[in-house]
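As a starting point, one isolated chain is supplied in structure tokens, in the form predicted on its own.
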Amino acid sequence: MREKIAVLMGGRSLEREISLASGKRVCDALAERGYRVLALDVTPDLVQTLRTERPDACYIALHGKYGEDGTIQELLEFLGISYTGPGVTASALAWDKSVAKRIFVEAGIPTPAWITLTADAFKETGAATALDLVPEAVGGFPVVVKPSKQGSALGLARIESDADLPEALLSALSFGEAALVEKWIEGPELAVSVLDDTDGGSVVLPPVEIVAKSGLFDFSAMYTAGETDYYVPARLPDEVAAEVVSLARQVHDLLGCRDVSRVDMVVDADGTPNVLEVNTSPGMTEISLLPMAARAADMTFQDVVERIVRAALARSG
């Protein structure tokens, strides 16, 4: 009989329903491959259940806070249970978009100009009086405002003028303690997934080009059928496509990711890919970007899930 895999899903984040959908598909895929599957919603009983069941590994199908920020990863390390995806440090770095972008800049990786504003900066220092400086700091409008720590494009807004900036920041800060104001770059938006091998290598799946009909790939465009068109592989010149693939692998390694990541980019007018952020627990639903890319690479969903699980199992014991 094959190994016992606990699939962690749900939890209390704002992405709970998406996580449950991802988790169900992962459970089905593992069951089809003969694994003993333990489907676990993350509740206060989780630790006791894991200690009782002692799975061989956990598949983290959690999205959002607690699932992607290093919290569940650190807990599983404490319990001595191997798990899928990046470790504590990589998860925490990728989860904080502002910190990740600073790492990109230090490594010479292109990323759109940005500033970070915290709720404390508004409350304690009067940062609101300096909002007139934002356009010059990031290179002018339009800009994107988004929470520094959030997934599924929650709290995302495109802003065209000073007048709309305060409300957008207030909305973004309702999702967390910090918000980014980032220069909008007009060009193809890409999701580039990376899968590791158990032998230390990695493969970059075909880039997915995202064309939201509204012009903004926000939560609604992401999860409402018919609101977004996808092209796999992305419609890019060969030299740009090669640079995108190389950059995705570089970013994956730079943050210390393992097993799986999804690097989100936008290509500017000069053909330069700019890294926006990194997702360390990509969605695995029917309409998620990683499974879409895998299909284009002639990999089944079961292939992808088992590949990720085998990497975690290789670290156990």
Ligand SMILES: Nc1ncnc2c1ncn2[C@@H]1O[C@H](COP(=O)(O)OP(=O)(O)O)[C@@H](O)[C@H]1O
Second form
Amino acid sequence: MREKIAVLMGGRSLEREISLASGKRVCDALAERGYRVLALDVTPDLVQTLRTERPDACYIALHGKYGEDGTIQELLEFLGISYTGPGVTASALAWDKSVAKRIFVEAGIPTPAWITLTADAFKETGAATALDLVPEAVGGFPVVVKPSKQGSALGLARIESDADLPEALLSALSFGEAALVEKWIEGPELAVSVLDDTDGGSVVLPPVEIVAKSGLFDFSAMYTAGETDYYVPARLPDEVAAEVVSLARQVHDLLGCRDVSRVDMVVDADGTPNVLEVNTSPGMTEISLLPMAARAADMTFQDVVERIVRAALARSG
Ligand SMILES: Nc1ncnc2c1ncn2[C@@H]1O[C@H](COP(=O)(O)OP(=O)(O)O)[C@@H](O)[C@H]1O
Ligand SMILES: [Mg+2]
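Can you give me the structure for the form predicted in complex with the named molecule, which would complement the form predicted on its own we have just seen?
The complete assembly is shown below, putting the previous chain first.
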């Protein structure tokens, strides 16, 4: 029998159900490849279970808070068990959109104009003062309001005028201490997946173009079959497609991603791809974007999962 892999899934995040679906498929893929698979819903007895079972590596199929933000990574470092995806720092950087976007700007990577507003600023300076900052920072409407640390478009809204801003901000701030107001970019949306090679390089899978029928790729558009059309590879002019691929690899490296990532982008009217965010534990469900891209590159789901897990195993002492 091959190595023992614990697949971590579920947990307490708002994306628990998605993670259970990702985890189930990852378990099946690993079992088909002959690994000994331990499916672990993340509950308070996780540490005890890992200490008893001593897996050779953990596959992190968690999405969202605690799974993608560096928390579980820190725990696994402490236990001395290698795991898939980036380490503590890169996970935390990518998870916090306002931090990641500051890093993009410093590196000259296009990202939509934005302002970060914290719940404290909102309370201390008053909502009116905080909202006065928005037009200068972001330009005109429409804008997107979203929690700085969240996924699956939870707490995210597209806002057409300043009258709707306070409510959207309060809703985004209910998910955490900081929210972004970001310029809406009208143009093709792309999800670009990156897989590391064993030799230190990486491959960028064909970009997936996303067309939500409602006009907004929200939670329902992401997870309800038929609400969104996907084009793989994306319908882009050659030079834009080349730029998208190079940008994805650059962003993956810049944040210190490892094994796998998915970079979300929107191409603006000038043909410039703008990076929205980087996902360090991309969805692996039946209708997720990374598996879709892999199929277009003639990689099976099992190939992808095995490649990711081999990278983690190569790091195990
Ligand atoms: N600035 C923007 N311009 C256009 N669309 C956006 C913008 N920000 C977010 N979106 C839309 O909302 C979706 C979710 O936003 P994203 O920043 O990727 O956060 P999440 O972590 O929730 O996936 C994106 O996939 C995109 O469809
Ligand atoms: Mg996203």
